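This document starts with one chain, in the form predicted on its own, laid out as structure tokens.
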Amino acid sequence: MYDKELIEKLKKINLTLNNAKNNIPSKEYIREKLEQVGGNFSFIKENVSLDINLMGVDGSFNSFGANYPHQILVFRALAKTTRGSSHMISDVVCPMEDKVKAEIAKISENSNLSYSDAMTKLVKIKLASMELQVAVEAIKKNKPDVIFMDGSLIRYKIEDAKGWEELKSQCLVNDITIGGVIEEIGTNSISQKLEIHGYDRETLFNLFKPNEKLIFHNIKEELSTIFYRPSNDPHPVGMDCLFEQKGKIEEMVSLANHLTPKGGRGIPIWLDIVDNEVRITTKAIKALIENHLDEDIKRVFFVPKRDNRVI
């Protein structure tokens, strides 16, 4: 059972966010005010063309370890494409070795963090980066038509400024679209417009009918951005696309709301296969541990002392 303190807490906080949802304008004046602000509501158009090769990128990454640094980390980054080509690309990054530990005091230095938080940024630069080096290499191996990233390319752009500019280049050249498929929105641009206080999921939840969108074409810098409900799940979901691909922005939203569950939480079945095949379990870098590391090296080094736990 739980003690009391720890329920009034609870409490408390159920309270303040109450008070936050509460305030929340209502849904007629958030849509009155963002069509003020240079949205445009209209419903997706089914005009899907399936006769394509749909390339869908993702990354995953696991640890094993204690606290930084004893901790061993996996990555993984694949391309897959719906014409049958897969290009994956791994990696395995320990805090003590001598290479990561100057990357991780670069990090530190050039942005005033903790070794420990400059590792946590390390992981988000390695993830973005593989993700962008497997999507270019996909590209020059087997070309696709349309590009489905995991995440908004603003992420890529922001962790690896050189890798993104290739492979943007990649697709402009080659005429590929490219989007970032964003599941939770995390920013706060749209409630800042409109002088909402709090974070675009509150302010979008619940505000679109089922396949209704928003496009904006100026919210991040060299990007148009679409916010949409593919599912019955009352959550938008976005998409990034390059500003200087805005004419085909309508079959990209299109194709992604054909390839999305009704009954599902709003992101492209292909996008969800790749990520199935990516993923790195726990149970899975444990057996790669085990059959890889010394036993030895592995109690001195990474089992953390929760794992003795004999309660």
Given for the second form:
Amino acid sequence: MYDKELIEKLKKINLTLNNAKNNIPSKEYIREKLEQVGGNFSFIKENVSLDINLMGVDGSFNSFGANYPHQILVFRALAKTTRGSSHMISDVVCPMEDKVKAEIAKISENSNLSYSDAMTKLVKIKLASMELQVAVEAIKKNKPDVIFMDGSLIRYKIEDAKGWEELKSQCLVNDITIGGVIEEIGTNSISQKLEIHGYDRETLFNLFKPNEKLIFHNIKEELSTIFYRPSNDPHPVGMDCLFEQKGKIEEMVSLANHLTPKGGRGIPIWLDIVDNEVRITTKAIKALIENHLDEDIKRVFFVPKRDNRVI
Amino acid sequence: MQVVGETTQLQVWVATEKRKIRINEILIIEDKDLGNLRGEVVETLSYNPFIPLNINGALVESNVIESLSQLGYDIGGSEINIAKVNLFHEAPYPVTTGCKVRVPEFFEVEDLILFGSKEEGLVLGEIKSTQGMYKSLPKHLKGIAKVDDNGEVSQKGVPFIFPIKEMHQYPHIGIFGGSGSGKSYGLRVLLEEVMKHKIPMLIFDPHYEMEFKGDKRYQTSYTLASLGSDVGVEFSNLNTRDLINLLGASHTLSESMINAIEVMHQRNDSLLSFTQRIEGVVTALELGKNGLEKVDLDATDDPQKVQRLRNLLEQYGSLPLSSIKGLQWRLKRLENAGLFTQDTEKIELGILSGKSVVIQGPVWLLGVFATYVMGYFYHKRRQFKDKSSDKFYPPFVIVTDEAHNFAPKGYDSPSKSVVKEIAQEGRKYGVFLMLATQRPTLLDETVTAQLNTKLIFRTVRGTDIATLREETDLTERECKRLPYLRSGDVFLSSAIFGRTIAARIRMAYTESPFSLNPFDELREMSSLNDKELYKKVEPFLPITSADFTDVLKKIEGINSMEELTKVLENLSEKGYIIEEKTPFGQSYKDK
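May I ask for the structure of the form predicted together with its partner chain now, the form predicted on its own having been displayed?
Complete assembly follows, chain above in first position.
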């Protein structure tokens, strides 16, 4: 059924990756090296005060349609606290609208990207700024004690610097501890520090015992980062905190660890709950479009031909 | 509420976060194209993102859930209620997803849930899951069917009214349910309602529980007749067939016994003449021809008597002695039970004056009597309708609990043929059956098939559930609920309204003599004893151990030191008196 060429090429990749994996230094070596540069492995403290109002912030995006620009993009961001308040904003964007067209053109020009890449960038920016917006609005409405953002905080700074500054100052003024929970570690800064070839994901794999943590300050600008292993999954997860709030980072990790199912993939349950609520499924977006867009418009602009495949 | 997910022209799913959805609730789906559609909830489930303990593939441990609630998160609050709704009438095309669903106003579904007026029908209870319609219920339908819901007695929904007039088209009612399911209670409520309409009933009550005390309205509606002392069989009215049935009711008769009855029973025989004849034949057969001749030689006996014995021997000499002795024994048994000392006049008077007659007696004798009396009255009514008699006989209802004893499946019993005949032809003559049983499987199939309305209470036995499934329009899903129904909850399946309705039986107005819980009864009795003992002891309090002999002498009914100590200890344990330890032994003081 599959041609031989494909199989051969996959086997080759496997070999390459296997070599790369074998080149990763041993666990003991990495731990030693990390300690040499000042890293201090320790276990997460167990005593957690749950007398707080925890807010989770997450965004979601999904699209309907064929290729750029014949698409409809749906965005949603949610800030939800454990004490029962929840604040959601949503938006629908179509690259065929003049305003959006102009925005994409601007991004394309500034970053030297093709229009469709510029739209991908727009999605990222839009998602980040909506999450920031909903977080700031929710803080004003209902003051939480702790905020968990979905993903690294550095992302917000990159995509929407202005919005990030606003949220940061709100947190500092109101004494709200904020943390970004990193599910997928995508950096290579630690590996670089240790002069190991590869990404942090590979370097940190199976390095931690369950409930063990390691703190770094300033490997990302203005942020403290902590890596820890909250569940049985050997891949650690990370958390970003404001440098100004580094004193509270241990508390934050304890809280996140406490709220993480041990059999899961390492994300505090609250973020999963927020994610569950905010997520726009493909089914849902289809239902929305079916119900609220005229059939002819839908057909002319959006329905991809691949939907009509018969085999 | 909203329609969600995939829909068909018959079935939709409805979801809401705002309220619980009740099973059997009627809902209205507001479809822009199809108009307002009506449906019934057939399945409910509540979905909580965390309770399956599996979110995005990760199992959530209980301590994490606990922490969430400590953080102030209302886990129950994020529940989503989902219901499967079957439409009453098929729509031409599938229902639009996303359309609004709401609770109907009463008038919108009146035709589906109200089957008669309260004046002309039987108000049996409250239809389940109709609470949402109570507000829009017309005033005259409120407060007429109070039900007991966890100790709270009130009507919160639409009353269930059974249109008894429709029984003319769809006759006979079956009441099925296991022990403690509320079957007898349901029967009581049913009878109360029938009595309200002054429809005469013949109630066979093997459990001595169909008394209607506690409400004056019913006191004049029924007569209590105890079999043997109030009512019985007038022997001279019996024809040979009746007599065979009667004698065969408690113990089956052999062929030769039936033959013997047929030969010996004569028209207009009285009990005396018949028993004397039997006795005579027994004596004659015992003496035999030779013996009888000897008697003649001695000439000490009454010659007339001897002549009579000789005649009997000549007439019945070919009958086997053992069969006749068997008959004699069976007849004696009925006679001793008092069956022949009374007649059916009390029943007849009751029926003619529109009353219900409750006939109480042991189940074996009741079976015998019911056979006779059902046939007797049924034929009187039949003769009136056939115009072969001018004497008016009212239509009436025959009611019995433990009906499988009267019309058993698989074997013949004398009462079965009567019950079967009424089940099949009673409709024409206005004679109806209400049969209650714990075991529908044991009830004759022809009879079960004729019960056009069935009240089904909790049933646990698999075979019975299977029978009910065959004999009613209960669905698989409803059958699965049968073993778990609360006492007093009932499925009503009837040809009259063409579908199954879940209801809760209303509170009875009258009381059964057995309404007291036997354990409460025991406690009540023992506390009564304690009170009596306390009264005896009270004049001598305080009592110290030194006083015991003195007290013993004066007190009545307590005879030993041991007994007195026990009584005092018991009383102090129950809190009537106080026990104290003193240097001089125990001391008992009044409280």
